[in-house]
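To begin, one chain is listed below as structure tokens, in the form predicted on its own.
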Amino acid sequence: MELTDGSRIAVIGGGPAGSFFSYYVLEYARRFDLELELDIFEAKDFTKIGSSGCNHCGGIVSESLVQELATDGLVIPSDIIQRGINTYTMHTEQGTRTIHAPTDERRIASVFRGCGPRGCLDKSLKGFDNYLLGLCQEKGVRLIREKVTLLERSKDGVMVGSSKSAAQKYDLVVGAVGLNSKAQQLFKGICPSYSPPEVTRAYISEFMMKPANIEKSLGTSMHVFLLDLPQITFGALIPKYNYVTLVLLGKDIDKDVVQRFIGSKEVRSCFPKEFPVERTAPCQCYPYINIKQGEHAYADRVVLIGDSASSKLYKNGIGAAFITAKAAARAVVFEGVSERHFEKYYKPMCSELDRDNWVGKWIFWATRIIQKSAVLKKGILDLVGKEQAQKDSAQRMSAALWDTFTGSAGYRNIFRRFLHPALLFGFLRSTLASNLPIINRHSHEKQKARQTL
């Protein structure tokens, strides 16, 4: 079961993942000469502000990820770059620390990924997912702004319809509805063995500052929050523009949770005083996130890729849509759309991404754990503030902390450098070090009482 001249392809949903497919799969298809239709099908306008053109997300592009996109043609303008990010800076209760990109390559940026927060004025703002989904549409692909209400199995296709038009058949349907659960729904129908992800809440919302107030106050560093705070895992300020964006992620976040967050007095230290951090952000949503990956997410002539399939853990949703829309380009032009061809070729990578958030979960567990202590917090910054000040030293810890942060690398990667032997050590011995005073006052205290009594 294999795609040839003329066969239709239906791509249904236009963000990162459906996009990266459509122009790989064309891009390939033009190396063997094959002519293909491609529609993408899009409800979704991301030229427009507010939630009507936005896909959720903090909007972090690893430079990494860049990279990788200009090797394959795929330049992003700096237009579309609301801010270059080249530190993080660590707050906990303890204090801060800011960590500098260990090289140019593992910096970040920060985008929108539609055209601007609810209530923006500038109307000159470009988001990512509207580029990406030109630089299809320059390929030929021919973009559908319909909402597919049925998906249904033909003799030798697979019947796509909208909600404007009758059905069509297509050779070949691709999934990028991210966690729609009413558009998964519709792809249980044509793959039966299908279960999608399991998800929780998270939160994003949009402040709106001057700016030089951003550049002021939190400069072109992501600024990550190690906070006792019950249900956030991970909390984050990034600057834009003229916006600053708040991502937490967590268990089920609410509203209770995020006001306890916003007004600890480290979150609250980065904003300007007179800045109204407390009221309600004109833009705001608590979009699902993608907990653990979809199982069984092909058929014959049916795939699903990116928050739909596989994500990774808690980060770098953009780069988990590039990886899986990739690879099931990549199977569907060099070895075929059926079952058996996407067992063999596509379900690795998705099974990769799996094995990588198992071990992404027990580095969060242990984050947790940090999170509660200020015994270990306190060795952390020590050792962070160490490293950072000997700029030739290896900042095993700093360089660790960066990418647990940003996502540039896979959680298995990760959890072998925090168990090397130099590492450990280091930490011990800042963890010891930094708290020695405590210890000492406390046991003088428990010897005074002693003679007291």
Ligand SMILES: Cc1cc2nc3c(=O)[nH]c(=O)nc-3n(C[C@H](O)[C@H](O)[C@H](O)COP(=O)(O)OP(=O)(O)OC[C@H]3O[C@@H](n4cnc5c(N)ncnc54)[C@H](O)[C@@H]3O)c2cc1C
Given for the second form:
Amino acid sequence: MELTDGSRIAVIGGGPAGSFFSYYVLEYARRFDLELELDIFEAKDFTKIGSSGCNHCGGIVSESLVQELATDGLVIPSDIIQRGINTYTMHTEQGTRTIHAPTDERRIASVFRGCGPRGCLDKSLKGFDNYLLGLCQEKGVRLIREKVTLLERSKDGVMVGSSKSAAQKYDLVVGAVGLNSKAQQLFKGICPSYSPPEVTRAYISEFMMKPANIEKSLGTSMHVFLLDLPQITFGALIPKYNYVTLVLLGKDIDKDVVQRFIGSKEVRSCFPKEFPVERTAPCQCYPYINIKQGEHAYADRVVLIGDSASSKLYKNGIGAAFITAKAAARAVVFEGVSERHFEKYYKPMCSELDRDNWVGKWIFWATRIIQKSAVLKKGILDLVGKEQAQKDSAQRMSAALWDTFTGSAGYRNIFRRFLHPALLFGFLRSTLASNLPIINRHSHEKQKARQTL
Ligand SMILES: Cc1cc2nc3c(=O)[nH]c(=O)nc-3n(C[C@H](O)[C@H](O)[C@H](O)COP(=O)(O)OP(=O)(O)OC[C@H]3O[C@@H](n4cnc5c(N)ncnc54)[C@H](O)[C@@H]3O)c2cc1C
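Could you output the structure for the form predicted together with the named molecule, given that the previous block was the form predicted on its own?
Shown next: the complete complex, the earlier chain at its head.
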């Protein structure tokens, strides 16, 4: 089962996965001298402000993705980038440290997915998803701004229909519907062995601030928080041009968890004194995030990609969408579109992400232990502080933390580096050195108290 000249592809969902797939499938087809017709169905209008034009996300484009895109000749335009991030600032109850990018070329971009948060008055903002769709349209993709409501198998194809237009037949249907459960159910109808990913609720809000205040308070640093607060695995403040995005990941984040986080001294200290952080931000949401991969995301003439299939645990979801989209595009053009082809040429990429996430789970498990331990956090701060002060040192802890926060390296790679004897020894030494004065002071205070009794 292969695509031939004139074959028709329907991509359902024009988020990063759908756009990356469309871009690369047409690029590979061009190299292969294959003429394809490709329609993207997208329910949202990414030129709109607020949630109707947004695919809820922190908006960090990882350095690995920035570099991979550049390698393929896709340089994200400067008017899409809201701020270039070159450091990470790690906040704990025990102190703060700034980690610089391991090398000068390793830059991260912060972007808006839509055209700005609800209440935004700046009509000049441009979003990442619309930029990607534009690249696809330049390649000849037809964008159909409609929500797909019907997927049905026909004799030698798949029928795709929407609430606005009659069903049309396609030779291949690609599911890039993210975590939209209704759309995933439509795909189950034509791909019965597909089981959608497991999800949990996260949180995002956008604070409007003057660019000069953002520059002063947060600079070009992404601020991450390792606080001893239940249910939160990761909290971050991401500076953009005139907004700061707050992202909370963890387990079933709700209003109370958000308030505890925002109310903490460490988060408060990142905003100007008079800034009303506690006042509800006009643009906030509790979107779902993947915590376990989908299974068997393919069948004859059907393949699911991006969040609908496999993502990277908690980090770099856009990068993972790129990986699955490109792998599926390669399989479709160079191999074929039957279940057997996807099993052989697409599934291994999803399994690879899956295996890496398994290690990622252990990394986040260890992170939760560290979050609860003042002793371990002091050790990390001490070691990172020393490494950052000695620019020519190996910077093992800083580089491993950088990749954990940015999601730029695979979890297995990061895990191996955390287990490096020099890193473990340095961590042990810093933990003892930074905590011994406290331990000594505690026992001294105890002794004094005993004597006064
Ligand atoms: C709180 C949070 C913060 C995050 N932060 C980051 C980050 O900073 N960096 C990062 O790399 N990743 C981040 N992610 C992950 C990232 O958002 C996703 O991994 C990424 O958007 C997946 O892309 P996708 O194209 O698969 O899905 P989506 O971006 O969800 O796109 C799916 C598209 O399908 C469309 N659609 C759905 N159903 C239909 C239908 N029936 N008909 C037509 N269209 C339909 C939707 O409108 C949508 O546009 C974050 C996620 C969350 C929840």
